[in-house]
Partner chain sequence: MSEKGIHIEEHRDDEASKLGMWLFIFTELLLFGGLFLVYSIYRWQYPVNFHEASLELSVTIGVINTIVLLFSSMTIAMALTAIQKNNKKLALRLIAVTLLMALIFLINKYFEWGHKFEHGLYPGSDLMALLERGHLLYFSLYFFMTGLHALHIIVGMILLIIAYFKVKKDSVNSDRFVFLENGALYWHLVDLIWIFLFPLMYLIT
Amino acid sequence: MDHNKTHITEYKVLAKILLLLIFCTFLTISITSFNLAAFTVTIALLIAGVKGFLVLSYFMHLKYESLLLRILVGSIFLLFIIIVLITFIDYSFR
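In the form predicted alone, the chain whose sequence appeared above, alone:
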């Protein structure tokens, strides 16, 4: 297996991802102006997850890595989701 492969991502793609990240940031900020009760935090966390996925995929070049590494990173996201769900369940029953 050759580990010295270089992956060149065009600046146009990186600029589009950057604009999408900025849009998601403003979307997260604008969500707080609506009264969605408990869904406000849920939607903000979902948007943060999408932003994290974009950063991992494009800026950290995870989409060019091996399947094992992608599965490991995906399992960390799954663990994070489980922990957040347990926290919300615990908070709702107090």
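Since the model is a prediction, treat every value here as computed from it, not as a measurement. Note that the rigid core is defined as the largest set of C-alphas that superpose within 1.5 Å between two forms. Residue numbers count along the first chain shown, from 1. First, how it differs from the form predicted in complex with the partner chain.
A displacement of 2 angstroms or greater separates the C-alpha positions of residue 84 between the two forms, with the rigid core held in common.
I would like to compare: after the form predicted alone, may I see the structure of the form predicted in complex with the partner chain?
So it's only the chain below, everything else dropped.
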């Protein structure tokens, strides 16, 4: 069995990721305080996407997981984006 092959994420790396995540949080707040119309929500969602990516990669260790698992997780998000797109196309052309 290869129990010892697991990658151990160092404390320092985790602390740096936390700082990045907090920075992104304040970035979102300062950006959404300006009214850039439709861009605001896009930028807020993009930053949230970056934060989500950091959590998935480092906190949830996906960066060091098998390719299969990474593809599976990616497909779930892709599936969700497709569902959202299809729903919006449907609503726009009613």
